[in-house]
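Given as structure tokens, the chain that follows is alone and in the form predicted alone.
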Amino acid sequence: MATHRCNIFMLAFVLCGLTCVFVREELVIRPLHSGDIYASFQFRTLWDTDFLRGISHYRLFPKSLGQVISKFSVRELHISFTQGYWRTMQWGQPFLPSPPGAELWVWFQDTVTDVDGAWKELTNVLSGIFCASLNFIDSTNTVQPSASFKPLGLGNVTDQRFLRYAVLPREIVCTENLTPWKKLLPCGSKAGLAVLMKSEKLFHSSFHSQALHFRPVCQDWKCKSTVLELRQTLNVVFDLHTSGQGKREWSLFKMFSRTLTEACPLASSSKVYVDVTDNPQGELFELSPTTPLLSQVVVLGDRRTYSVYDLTNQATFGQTRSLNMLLRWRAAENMLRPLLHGERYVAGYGLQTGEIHTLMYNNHPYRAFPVLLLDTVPWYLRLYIHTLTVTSKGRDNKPSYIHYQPSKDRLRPHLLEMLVQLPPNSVTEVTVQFERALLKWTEYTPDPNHGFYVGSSVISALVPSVVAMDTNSTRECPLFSSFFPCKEESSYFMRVYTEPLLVNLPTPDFSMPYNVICLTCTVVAVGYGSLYNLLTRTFQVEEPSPGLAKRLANIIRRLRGVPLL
């Protein structure tokens, strides 16, 4: 197997030429303090090519996606499908955050003249690729942020005219979305870490999120040339009670009903990381089989220690040629609060007015830092922007930057962005009142009494780091620690999503049309039916039939040959 892998790598380097493709895959397992377990898959494909020059062979890069990127002149593309809500206070911060439902944001090349037209066609094409409802993205749920969602890759395109952002909070994620996502992987789901992605196990979890990110990045530390990066991520949290049967004991087979037997033959690196930072002496949980490889990585402003299993090394699988890691808890530990956290809810009573409350928690004991809040509200919730208030510790907190774009009925949503300074160890509350609109009866969903969803608020911030961050993005490091670019050693970038809102709107009595139809049909059937029957019926005079005695007498007279009566 090792000889076969070496031959594949040598052949790849020989045939590489000007369009090299490199593949890496990783799985990170993090035991959570709640007894749940967090598994994060990362697959990265680097391609040294230029879509604008035309491509005849896509090699390991998925052709279906490459043609879309080339046709619509996409510079960056970020799409995610999430089922469930990430519980930050119980699970900590995820490696890659995502809101419930479907999220899509795209940076187009500056050569695109009709951005709205390209955006509309792109959403329809992506809807077909991922078997999702992205075709429901239109002008009523698309915004153009002015400060949020800056490019994550390399490039000088910062003109917000080429940025589009949309979210579908009600999108349901299922196997139909996972299957095409797996087909984009270089090895599919036949080899490597992707063999663990069993649908019935992944969707029987508390949280499931699959994402795809495309962007240009530097090829080396001098950044004289760029390469295209395609990163596919899948995050899942298995519940202690539903998936673990209430036992604080996890293994690969218990989580995925499968074990690892080989790495992806096309991958230059295939590793499994297990977070053992809080378990230096094995007092919290027992990990088997043990590995001598340890790696220290700075993740989310903290230095973490991981046990590393290298799947390209056949000694990792042992004599059974199978890797099935086992984590067995010995004790419980209290969890530290995350530095940044957000919540959102709707207040008020009745179906006329209401109030949106957004809470932002800064749990740092002595450091204040600014955050950028993005709110997208549908047009049928008419905001009273003069009622906007921002308070921290009972005092007014004036934002240093506010950008507000009012909505237009049935054309575009509200867009609110503000830069707020969060004091240390505080809760900052943002409130705004709104009025519910009365929709046309054809604009209601099939289940209007369920309510209407409002997308999550997006909180972006540079959070103070406990340790010095690495600003060299080209250095060889695990994939889960190198997604967001870092330009300062003293802070790191973090994005937090709040809960989506479920708002009830004034709903008419949809049974009235049925009652009117029934009453009308009854009147027509009784009134017009009787009149029509009288007008079209023909009347004939018929003699009354003879009695029984007369019929018997006629029978006897017929037998005797006598004329009938």
Second form
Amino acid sequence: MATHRCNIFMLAFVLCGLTCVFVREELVIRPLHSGDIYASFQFRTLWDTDFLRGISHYRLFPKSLGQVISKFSVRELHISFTQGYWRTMQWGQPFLPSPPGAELWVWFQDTVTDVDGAWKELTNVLSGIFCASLNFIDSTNTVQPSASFKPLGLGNVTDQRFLRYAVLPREIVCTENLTPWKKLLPCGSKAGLAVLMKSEKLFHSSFHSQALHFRPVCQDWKCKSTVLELRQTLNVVFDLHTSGQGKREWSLFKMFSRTLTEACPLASSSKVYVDVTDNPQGELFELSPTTPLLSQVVVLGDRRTYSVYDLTNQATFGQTRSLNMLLRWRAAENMLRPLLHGERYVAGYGLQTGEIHTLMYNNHPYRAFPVLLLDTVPWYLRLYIHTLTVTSKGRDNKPSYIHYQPSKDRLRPHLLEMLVQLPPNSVTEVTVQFERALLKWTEYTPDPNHGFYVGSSVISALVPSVVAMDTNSTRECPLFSSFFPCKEESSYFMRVYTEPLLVNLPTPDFSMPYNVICLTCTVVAVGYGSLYNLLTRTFQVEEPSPGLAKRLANIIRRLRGVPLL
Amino acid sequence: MAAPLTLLIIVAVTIRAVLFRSSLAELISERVEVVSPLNAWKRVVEGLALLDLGVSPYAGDVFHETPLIIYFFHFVIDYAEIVFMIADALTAVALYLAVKDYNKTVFRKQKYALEAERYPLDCVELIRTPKEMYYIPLKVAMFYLLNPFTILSCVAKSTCGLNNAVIALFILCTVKGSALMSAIFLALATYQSIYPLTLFAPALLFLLQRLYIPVNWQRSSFWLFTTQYAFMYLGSLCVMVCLSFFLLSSWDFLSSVYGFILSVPDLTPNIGLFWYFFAEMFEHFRLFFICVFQINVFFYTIPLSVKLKEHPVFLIFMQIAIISIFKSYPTVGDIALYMAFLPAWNHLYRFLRNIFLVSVVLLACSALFPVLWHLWIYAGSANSNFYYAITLLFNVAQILLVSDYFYAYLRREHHLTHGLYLKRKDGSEATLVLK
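Okay, that one was the form predicted alone. Can I see the form predicted in complex with the partner chain too?
First the chain shown before, then all remaining chains and molecules of the complex.
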């Protein structure tokens, strides 16, 4: 692997006479205060070419973009696609800002005579390249800002005639925009940091922005010659609750469902930066695997410290040959465990049968107490009470009182009430099987595939209390403590509701009432017709029907009353 | 003939026992083609469990069996598998004995007709010989016991097996000529599900024929016997209904059992025509079409009795077939009962027109039922229309089968009166058509 990369480097150096391309890729991970995490990818390709010569060797620079730039004489091109809104107050400042929707601003070369024509064609071509609806950019949403969008690259032309700016706030960003964007990268999405960019995770985020910036820059600090720089950036903010499942622990695998296995072989530099400014001694979160590289960078007016992972160094990947950096926050174990807790879910597969499982947790360390479980199940889920099982700690736990009122179709639901003794520090599971009914087509809701709701189970209990409860109801006490009446000092009344259930029922085809009636009646008519024929008709020898002349003659003969032919 | 029958019963019991012990038993008892809301075993167990809980089984809408079933299974619940196997064996033996007796009657009638020279001379091929009729009872028992539909129904412990046993015993008693027992078993069959009511006419016709009482409206002997039989039948039915009342001290079972069968509130898919029809029915016409479909089952009794009054056993076969096709909650167990009779009409083979098509369609549909059910309910890639289409096809095939046998039977009768090789006026070979 290392020799392979060396060879490519040699080749790149050898061919560097006229066309020189250097590729750099980096990923910055910045944990945000709200528990979300911000990841910013940047890929930079430098292209040393001279358009005036007429030849263009595209090696690592994307050919489609190069052709567009040379055809329309584009000096600078900045395009971004954003989904979501950057919440500055919660997340701070982004590295590369972008507005929601699509934004395109272009500086043309001063050799262009018809800038509007070129702009129109350019937007259409870019619309094709990025699979976006940039063709909606026209004179109604294009402006020529006089002061705001000065060129970001080299060049001293500041005549705003050559600048065009347009924004499409309604543009939606999706996988179809990400795929052509990824194709413009030198390594594509096959190696390097771009392997992390999988759309199923990237679009499941609070903020997603991909951009492309093209401009001429100085080749080195002496600035004797200019090279063309193409920067592709992708910013994404993952939400703590939707992507992080509420746990404050982030890793590359959790964010992108991939890990890094190698740097892009064509890249001269491939680095991952993790912002550890708020975590100097590692007291806030723990970063693993550890890395010795630390760098201090001044960005956005602040000096930040970053842990650096150099992907060109094989040692970064360790024994497993993959890098999955993990940031784990040290959580404070101070949440109070509730004494009584209930959960409910539907088990089984298919649309014929199912099982309702109700779990009741008794988290008291040594006291057992009875609870009353009330289940109301709609009539179209037919419960089979002989399949009712109540188990605690793996053993059968027979309820001391069961009141069951079975349902009547279209009249009343099932009612099941049980008094169950919950052993201390245990989970009690109540399961009952049911069968799903097929309803009449008019009884379904307009969106039948959403499912039918089953109301929450109610668990009512007198939970033992740690402190003595106040049974005196006339004393002046706050409203929130006096809702449930208190009869005894050692326990208090509690009611716990479980989750409601969403159950799918088999559906008939709603477009077919007339067809079904016709077809079924046809089958009944087939039966009726066959039996009618056999019942009312008798067997007769078939005489062939005579010719036309004879038939006419027979008609006349019948009229005359003469015997037929 | 007892030995082959015993061997057959042993083989059948072995197959059922093996399937009971395998994991397929659970699977089969869930299949909608084999069990219906009326006769599922799960619902019987549920009813008994409700009774244990102190709730009336008819308080809910899950249990639709008659109280006598509750009473019966209350005692034999632990031996349920043996009960169903015995029911199947009993059905087979009853059918065996009934067909044996019927064959004797047929042969005797044929002998008298031959002696009276009532048959035309070219009908020699149509005359039935004892040799060909010797194995028919065994074949009938075999067709019932080894029919996959019967085996599935037994392994699923569907009470359809018990209903079939009662109907088979009724047929046996009718053929043997015992009017009282026949009335009692018919009353029991009607009590279980209403539709065997239509079997009253063929039973009456057979018994009249056996006692040489002509079916003549003016004759008093006809009316005397009819009222006797009707009285026995209605009396037994009343006794059973009242017994059921005293069992649970309420009349709830009437609406739960008979109201359920007649008004079809439960639209669980099955192999019949009712479920999807009423799932897609406009509310305004629901009552009308319920009445139409229910009358459709009872409606063919009088015309068929008039046409087949000389052939009551064939009439029984036709009625059972019509019940199995057009009842509100059919299952494969009902089909197995009328299919058991097919070997008795072996002599009609030469006049059957569609038998290949019908058998292929029935086989194909039986194979497609579980596939399309799986695609609809579990895979979600098909919808209810697929299953419904196979239901339609299956019922059309059954109707074709029944009408084909009816056609063949009538045609043979026609040939026996008018001769087998018919000629037209000009002497050329004639074709027979229904006109």
